[in-house]
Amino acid sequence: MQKENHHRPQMSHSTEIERLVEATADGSNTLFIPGMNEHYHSVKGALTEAEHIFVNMGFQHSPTASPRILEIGFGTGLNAFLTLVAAEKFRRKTSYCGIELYPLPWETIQKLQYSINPSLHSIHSTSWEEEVQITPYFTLQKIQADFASSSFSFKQTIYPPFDVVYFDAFAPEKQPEMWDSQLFERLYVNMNKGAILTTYCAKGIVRRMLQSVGFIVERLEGPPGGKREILRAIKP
């Protein structure tokens, strides 16, 4: 998602924040927070961007038949809906864990209208904290947990280690706090070898960051109409 110019509300319930439905370049939709100036997705295109970015440059690129996947920022689960959809057409059994501390309502994503694919549904009605089978290829566990926190540890139910990070918190200027050294250790730690870590953020302190922690790390090209790079990031 492209969120170099909105970050996530600072308040203890989201669903306080008015949100309205705005249309993006390839015809998708986003969220827009009026009080913030903000979008949850790139309006240059929402789905071509979370395709590009995480299913094509991580869960494609991932040689692991069977991948488990992390996301650090659930959002509108555009990303995991889509991570459901190439599950299924390649026949890989992908579990899929996601970490959000404000989920969004299922009224919310309703109105996004982002496929009338029950499994949509099923994202986002089924309940926190548990591990559920979706399909017979895709497997989802969500975490309402804050990723920042020091507070904050893996446990077994959460799936590590992981093949494919997709790493979509707000931009680093407006969420500083997830874009820490420390946080990005946590990650490499709880990741195969040879695992898959990716972004839309290639800011050159995010690349050394990455670089710093172990990680070899790309440039990759942005989504068709979008972000002129991408990073992508593996664990030697």
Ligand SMILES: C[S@@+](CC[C@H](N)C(=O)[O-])C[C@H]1O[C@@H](n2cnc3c(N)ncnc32)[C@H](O)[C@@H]1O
Second form
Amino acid sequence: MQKENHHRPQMSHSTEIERLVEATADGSNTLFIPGMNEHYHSVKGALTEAEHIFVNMGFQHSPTASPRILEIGFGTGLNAFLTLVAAEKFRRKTSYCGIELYPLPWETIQKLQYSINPSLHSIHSTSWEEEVQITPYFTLQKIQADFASSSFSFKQTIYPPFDVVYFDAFAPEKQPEMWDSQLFERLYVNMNKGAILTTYCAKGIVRRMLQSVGFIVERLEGPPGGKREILRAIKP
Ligand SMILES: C[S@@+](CC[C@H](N)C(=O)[O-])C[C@H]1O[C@@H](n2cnc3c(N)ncnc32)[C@H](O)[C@@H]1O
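Having seen the form predicted on its own, the form predicted together with this ligand:
Full assembly next; the chain just shown is listed first.
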């Protein structure tokens, strides 16, 4: 895919990017960036999307007892929080690494009204770059970095090779540089054999690119009330 950066918000600090809280169809909230005309989640249901694509089709599908998870685009921490809840429920020791270029302030997360569970606050209040045990079954490392940069390295993260990858970048039309095959090659070599990558984007060009990198790709039914299809890629 062609590289171009003109859709990336041209700001150095997250707080300078205007973000509005918007309700989605399942009643849960998401963030909207007017400057990009882009949402953080599906407008058809933020919570439903996160549960279905990442927790159910990714985390729950992984045969690994103690999965190491990588999220590209940590954002509001909703995927991390729902994974923490599932890790505790099923007593699976889970190590989670979230990559994010523009960390969000807690004041913004509060406005989303996701949960009064104290773990959500812990997820956001813990230091960046360090590994932190949030609950008995969930350990988190948040990394502030530009995943699209050629200088990005997994050397700064503690969990590779990964068993599950949540690929949750903004859409290819909005951020084409995040959907470059070199980035998926970078992911591929840092994943275990049999590891899973899930993404909401089911575009043919993305599916073929994942295949060309070496993944076996399945098209799965999308979230209830949401997109028709999503993708799950397995490293053979
Ligand atoms: C679709 S949103 C992710 C939503 C998130 N998973 C959640 O549950 O809230 C995409 C995220 O990717 C982040 N992002 C954008 N460019 C990035 C980059 N070059 N490297 C890392 N993260 C980036 C955005 O700031 C945003 O938080």
